[in-house]
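So this first bit is one chain, no partners, the form predicted on its own, shown in structure tokens.
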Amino acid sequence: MSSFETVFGGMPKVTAQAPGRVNLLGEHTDYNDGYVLPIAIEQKTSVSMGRNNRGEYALCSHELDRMVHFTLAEPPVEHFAAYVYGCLMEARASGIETGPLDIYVESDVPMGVGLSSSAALEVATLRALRALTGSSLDDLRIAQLAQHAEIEYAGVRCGIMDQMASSLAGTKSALFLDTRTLERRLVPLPPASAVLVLDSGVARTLAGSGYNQRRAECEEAALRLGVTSLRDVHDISKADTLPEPLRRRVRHVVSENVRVLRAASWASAKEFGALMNASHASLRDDYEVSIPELDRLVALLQAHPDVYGARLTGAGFGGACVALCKPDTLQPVARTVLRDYAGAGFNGRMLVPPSDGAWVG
């Protein structure tokens, strides 16, 4: 099995971790100035590093078995090693230099199913830097260094909660955050209530899918509506005058808005178990982010007596789902869950729940 000194031969430096994260409510609002609760997951990223003489940067992934050679001026054509080059380069513009590393990436956080295995990459390759330079960055700035290495080096143009989850958030309780004036606080998990996510078995890459174009959409209707972002509008009456899907697009938002206000003011597990479901159909309906493999999953959890509700968690088109459930039935749950599910063809999974007591209210 590799390691950095395996593959490098000498020890690492400094090594630094960083969270996934799965969102419970706030789906396509960060873009949008808007209120997203997510919480972090047990599973992390590391990134160890060590100062090279070589001249070039080499970064090495244990997940992927890949070893790939760059410089700042030559930047890697790999796309996992963007997020990495982003970071390296957005750490320079703000005066972090180191010169060459040798760098190596170990991860149990599931990729492609929309728990910010990126954010989680970007957020403890700037902790490494941190802890490499001596750098007074705090875990804010760190955030939005990441969030600025993703959309401008790897192509996604994401907003701000995933790598604010990573950087700020625990598994003891879910991060409420306004993306627009990033004012946050924690929110425990609803009294007598667990979180179980399961994995659709469909893979999904945001720069490929549909998820830049829903951003677009969002921000040709919000010109339209002459307002700053979807963020502004309150009354959903005032996307009629839009065209379809803009619309629907801005009836998402603006409802999906209201769900997390109301989930992060002390909602019950029942109450925010059918917020869970409200958002599921108004993604697969209104933004259409949702796959039929999805569908199926979550129609599965929530007719189970033992879930209070569930949606799709991530930018969709493909991925995980969350389910809000009664404590002590995570295995149980799945077990049927994906029984079922497996019946109806298709191939999911449980994404491992934490053992400490994380994620449970």
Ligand code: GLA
Second form
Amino acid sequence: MSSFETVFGGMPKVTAQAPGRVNLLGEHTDYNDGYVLPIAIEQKTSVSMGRNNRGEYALCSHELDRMVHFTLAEPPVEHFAAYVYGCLMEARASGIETGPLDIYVESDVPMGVGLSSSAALEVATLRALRALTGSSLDDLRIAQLAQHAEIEYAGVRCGIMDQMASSLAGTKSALFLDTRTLERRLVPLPPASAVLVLDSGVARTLAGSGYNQRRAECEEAALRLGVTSLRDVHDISKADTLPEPLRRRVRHVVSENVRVLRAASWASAKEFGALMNASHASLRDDYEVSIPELDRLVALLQAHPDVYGARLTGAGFGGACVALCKPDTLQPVARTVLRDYAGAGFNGRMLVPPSDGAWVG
Ligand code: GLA
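The structure above corresponds to the form predicted on its own; please give the structure of the form predicted in complex with this ligand next.
Entire complex below, previous chain first.
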């Protein structure tokens, strides 16, 4: 088993961690200045670092079993290293100079399933840089720098939900966030409910997917409607003046914002579940970011008597889905649904829920 000590021959100066997240509601709304409702997951990414005097950065990923060397003038070509490099560059632009570092990354956040492993890596890297330099960056600023790092250096024109969730959310309550004003509050899960996350077994990457294209479509729709962003469209019939697929994209964003606002205002488990079901239909039909495997898994969950509602979570195009279930039913629901999913020829898995009573309303 490798570790910072075995790879670099000494103890790290600092270690910092940050969690992944699962989004309960509010998909593809964040880059439209809208509302989101994520919750942190137990799984975390841990970044250890210490200064070296070899004139270059050394970055080792435990999970990928890869070592990468680079300087700030010569960015690394490996994709995972781009996130760390981006954070180093953003930190430097904010006045945090460290000189060459040895960096060791370990993570149990599942990758490529829509649970924000990249945001966890970015936020943990920036927290480690804060600890190393004694900088006064606050958690909000860390989320903003992390988002810039992803946009500028990893090529994904993401919104700020994932980085805000990783930097500011906990596992006990969901984080209701207005992505325009960054106003936020914690929202407890509905009474008598628990959250289940299942992986469809179909991996996806954001950079190569239709993510940036969806964002461009939203920008074009906002321009044609004469608004700063789709957050400012309240009357869904305004979308009828637009050509397809812009009309459908707007319909999703506008209706999804309404769903988040409803869910965050003390919805019962049943109401919350119905909003999740409607969200999935909208993501499938209007936003067109689902795939047959996710539709099948979500349909199996929705048909289960102990499930209030289910939807794909994250950007879509593969990855995980999230369900709101009756408490104490997560294991049996997962078993039945994954068995039927396997019967349809697919290979899913349960992404372990927190053990200490978190994620339970
Ligand atoms: C990815 C992005 C987020 C958000 C979601 C979709 O996770 O990083 O900013 O847009 O997709 O809701």
